[in-house]
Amino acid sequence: MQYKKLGNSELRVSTIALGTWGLGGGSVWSDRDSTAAEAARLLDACKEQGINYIDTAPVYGTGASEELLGAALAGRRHDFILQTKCSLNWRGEGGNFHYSRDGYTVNNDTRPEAIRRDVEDSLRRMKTDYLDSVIVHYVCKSFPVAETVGALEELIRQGKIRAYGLSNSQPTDLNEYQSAPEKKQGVSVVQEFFSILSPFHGRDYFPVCEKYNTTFQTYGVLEEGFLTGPAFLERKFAKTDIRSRIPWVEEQYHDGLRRAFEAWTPLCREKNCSFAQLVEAWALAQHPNMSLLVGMRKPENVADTVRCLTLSLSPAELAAMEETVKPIQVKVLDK
């Protein structure tokens, strides 16, 4: 495993991070529900492979993901860097409407009192007295950034969190957060969508992350499974499932994806790797301060993912991989 500092913080994190959106289940991930025992086995596999960085959020299953992790972390909390999020909650205490799902109405609220309550709720659900990193889940323009930054910096001073970051944001948001008078430690990590099928937002963000020594954490590299191989294109999902709401479920993209898999097959054979490992290696090569956040629900997925760190792709190979999918790349992909 490879490790690096998370931005300007003192946290030393594995290059690959475990994403636990899928653990939350519910209508967004309609194919299975996870148990605490399965979550524990998943963490066993992470420990074995050297992955120490775990990402979750309160709204992943409206508390389910955090609660499962809390049970799985019992007795080994200090083995992992634990990252969760704030701003999205279903307490009905204000903020902007974000969505309704599974009987809950979720609002986006970046006011100081909401952030403090979010952190306390996450500490309780995960049975811990501190969080290593807290990310503003959706940057919100309705409330003063200075107050949001002040609340996060105060939580650091109190020892309740050790670092903070942004997600679902723009480069201008990072500039604004880093310019807030209340900033002391600043934004350590930016978590944004990035894949070979939609690389544009990430590439716009990279120079700003470099300016502030902020880690760019990418999610969606495998496009929720659609970049794992042609067989995935045959799967059907419920209308509420996240995988039914992204472009690649549409037939018009399938020929382009199949051509890509066909073009990448010789490279997979040469590197002795899977399609998933190939596109993960491609993503890591795009930016030097990259954290690869991968959603995994089975222990065997962990060892498979770590294999991408051993792959070496030349500039020509990287360019050729992307050239194949340029006809079907999309500029904006909002899940």
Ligand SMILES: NC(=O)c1ccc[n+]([C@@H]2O[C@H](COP(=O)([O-])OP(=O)(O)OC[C@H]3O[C@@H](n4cnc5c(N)ncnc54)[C@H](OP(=O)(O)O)[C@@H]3O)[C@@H](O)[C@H]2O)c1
The other form holds:
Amino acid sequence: MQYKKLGNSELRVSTIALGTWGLGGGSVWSDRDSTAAEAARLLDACKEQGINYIDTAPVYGTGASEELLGAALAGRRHDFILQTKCSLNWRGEGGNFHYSRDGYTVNNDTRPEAIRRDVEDSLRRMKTDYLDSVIVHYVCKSFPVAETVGALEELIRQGKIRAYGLSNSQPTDLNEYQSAPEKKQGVSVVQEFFSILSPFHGRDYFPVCEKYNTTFQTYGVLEEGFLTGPAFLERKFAKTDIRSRIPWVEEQYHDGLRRAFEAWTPLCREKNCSFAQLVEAWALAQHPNMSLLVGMRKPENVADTVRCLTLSLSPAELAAMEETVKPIQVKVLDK
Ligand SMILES: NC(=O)c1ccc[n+]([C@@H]2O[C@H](COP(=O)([O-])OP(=O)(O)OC[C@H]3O[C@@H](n4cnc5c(N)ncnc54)[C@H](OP(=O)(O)O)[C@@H]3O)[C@@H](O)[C@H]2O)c1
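Starting from the form predicted alone shown above, please give the structure in the form predicted in complex with this ligand.
Below: every chain and molecule of the assembly, starting with the one above.
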């Protein structure tokens, strides 16, 4: 495993991070609900492979992902760098309407009191007294950024969190957070969608991350499974499932995706790797300070994923890989 500092923080994180949106199950990852024993086995696999960086969020399964992690972390909390999120809550205390699902109304609220309550709720659900990193899940223009920064910096001073970050944001948001008078440690990580099918947002972001020494963390590098191989295109998902709501579920993209898998097959044979490992290695090659966040519920996928770190792709191979998907690349993904 490779390890890097997370932005300007003192945290030393594995280059591959475990994403646990799927662990939350429910109507959004509707094919399976995970158990506490499965969550524990997932962390065992991470430990075995050297993955110490775990990402979750209050809204993943409306508390379920955090609670499963809390149980799985018992007795080994200090072995992991635990990252969760703030701003999206279902407490009904105001903020902007974000979505309604499964009987819960989720609002986006980046005001200081909401951030503090989010952190307390996450600490309780995960049975811990500190969070390593907390990411503003959806940056929000309605409330003053300086106050949000003030609240996050205060949580660092209190020892409740060690670093903070932004998500679903723009490079201008990072500039604004970094320019707030309350900023001390600043933004350590931005977590943004990035894959070979949607690389533009990341590319706009990379120079701004470099300017502030902020880690760029990908999400959706496998496009929720659609980049794992042609068999995935045959799968059917419930209407509420995230995988029924991203572009790749539509027939119009399937020919393009099948052509890409066909074009990548000789490279996979030559490198003795899977499509998943190939597109992960492609992503890692795009930016030097990248954290590769991969959603995994199956322990065997953890061992499989880490092999992407051993692949070496030449500039010509990287360019050729992207060339095949250029006709179907999309600019914006909102998950
Ligand atoms: N900030 C945000 O708004 C935001 C949005 C989306 C995601 N995220 C975070 O980013 C993480 C990653 O994104 P994601 O989970 O949506 O999508 P993803 O990482 O693109 O894809 C996850 C899917 O790929 C499968 N997979 C993983 N490794 C595999 C392997 N080696 N072989 C075959 N299949 C493999 C997983 O299967 P199994 O589940 O069956 O193991 C899962 O179904 C999330 O879990 C979450 O922590 C953040």
